[in-house]
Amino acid sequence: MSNKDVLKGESRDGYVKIDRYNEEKIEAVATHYKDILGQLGEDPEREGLLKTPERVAKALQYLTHGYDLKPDEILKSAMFEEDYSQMVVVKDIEVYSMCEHHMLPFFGKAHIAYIPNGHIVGLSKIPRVVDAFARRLQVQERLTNEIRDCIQNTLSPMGVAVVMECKHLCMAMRGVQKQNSVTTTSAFTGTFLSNDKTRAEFLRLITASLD
C-alpha cells in the first residue's frame, strides 16, 4: 500500500477491513467519470453532481477491493487441528458483487458446506472468503468455483460443497427485464461429488428451517 492511500478501519484476522482509497486514483476515476456525465447528457457542474464523481470512485474501489485480499490468507489465519469428520455448514450467506459485463450489481446468498480432515476453520472466516470473491468484477459461475476451489485448496477437506442464489440487476434493470428471476450455480469435490446421499444431505440443510 502506498503512502497515497488513505484508510479507513481495523486490521482484523491478518487482513484489513477497510475502506481504502488511493487518492491518485480516485482523482483519475472521477475524472472519467465527470466526462462520462457530460456524454450522457448532464451537468456534471450542477449542484447535486459536483461531487458525484468522487463519490463513484471511492465506492468502485470499495465494491473491488477483494483484489487486494489473499481469501487463503484469511482461512489460514484461523486454522485448527480438530478430530472433526462431520459435514459443516454455513449457508444464508450475503453476497454483493459486481457483473462485469456490465458492471451492474448482482447480489443473494452462497450456502457452503465442507467435511474436515483434520483441520476446521473459524466459521466467520468462509463468509470473509465470500466477500474476498465477490467484491471484484466477477461472473456468478466463476464467484462459486473459485470459493469452492479456495476452501479445497486451502483446508484439504474430504469434500466441498458450494451453492449460490443471486438475482442479477443487468436482467432486472435492462435487457430481459425479468425481475423475478434468480440464478443458481453450485460446485462440489470430494465426497460431495461422489456420494449422491453426502449431497442430497447438504442439499436438504441448506433448504431447511429451524423455526
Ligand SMILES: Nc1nc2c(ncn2[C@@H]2O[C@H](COP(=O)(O)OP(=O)(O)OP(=O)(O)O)[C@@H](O)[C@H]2O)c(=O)[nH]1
Second form
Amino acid sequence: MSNKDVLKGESRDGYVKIDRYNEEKIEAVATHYKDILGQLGEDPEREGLLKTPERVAKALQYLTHGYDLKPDEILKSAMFEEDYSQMVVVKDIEVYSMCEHHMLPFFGKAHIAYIPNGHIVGLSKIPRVVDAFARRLQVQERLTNEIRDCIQNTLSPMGVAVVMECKHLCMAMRGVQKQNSVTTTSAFTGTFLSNDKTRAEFLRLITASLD
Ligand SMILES: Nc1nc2c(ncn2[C@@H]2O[C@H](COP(=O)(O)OP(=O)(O)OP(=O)(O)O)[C@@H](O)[C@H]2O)c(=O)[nH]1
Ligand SMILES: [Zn+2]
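Since the one above is the form predicted alone, can you give the form predicted in complex with this ligand too?
Everything in the complex follows now, all chains and molecules, and the chain you saw is the first one.
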C-alpha cells in the first residue's frame, strides 16, 4: 500500500483506520498556511506558491500520521509462539521525527533488541512501531521510552533495549547551529537492566553503527 493510499484515509494493513486525511482537514490547515505565507512577507498568490498551503498541509499530516496508528495492535498482528530465547536485534532502523518545540525534523537511527519469552514478533513490526511513535511531535527521550514500553507491554519479553542516535535540525539550521552533534538516548527493561553482560552484548552488536 502506498503513502498515497494512507493519505486517502484507507485502512492500513487491517490494523488501523486513518481518519485524519480527509479533504476538510487538509483545507483547514492549508487556509492557515496561506495566511502564514502572507505573514512571512510572501505573496501566496504567486504561481509557485499557489498550491503550497495544500502541499504543506498534506506533508504535515503525513509527518504526524503516527497519531492514527496503534503500535500495540501492530505488534499483536504478528506475534508467534516460538521456542527461541536468544537476543533478537534489529539495528540501523531509519527514524524521521519532528521535534515538538520547533516542529523541525530530527532524524537518525534506532537499534532495538528483545529477548523472547515464548513469543517472537514479525521483524517488520519493530520498524513499524518505531514509525508509529516517530511520526508525531516528539522529543527523542520520550520516543525512545515509548518504543521500549510498547514492546515490553505487548510482547512481554525477558527484556527490551532501545538506542537511538539522531541529529536535530533545530540545533543545526538555527539556534545553536551545531552541524555535527548527534544525540544518543537509550532505554532498557528486564535482563538488559539487570545483567551487565546482556547489555554489553547488545551494545557490542550495534557498535558498528554507533561509530
Ligand atoms: N531534551 C530534548 N530537547 C530537545 C529535543 N528537540 C529539541 N530540543 C530542545 O528544546 C529546547 C527548547 O528550548 P527553548 O529555550 O524553549 O527554545 P529556543 O529558544 O528555541 O532554544 P534554542 O534552540 O537554544 O535556540 C532546545 O534546547 C532544543 O535543543 C529533544 O528531542 N529532546
Ligand atoms: Zn527543536
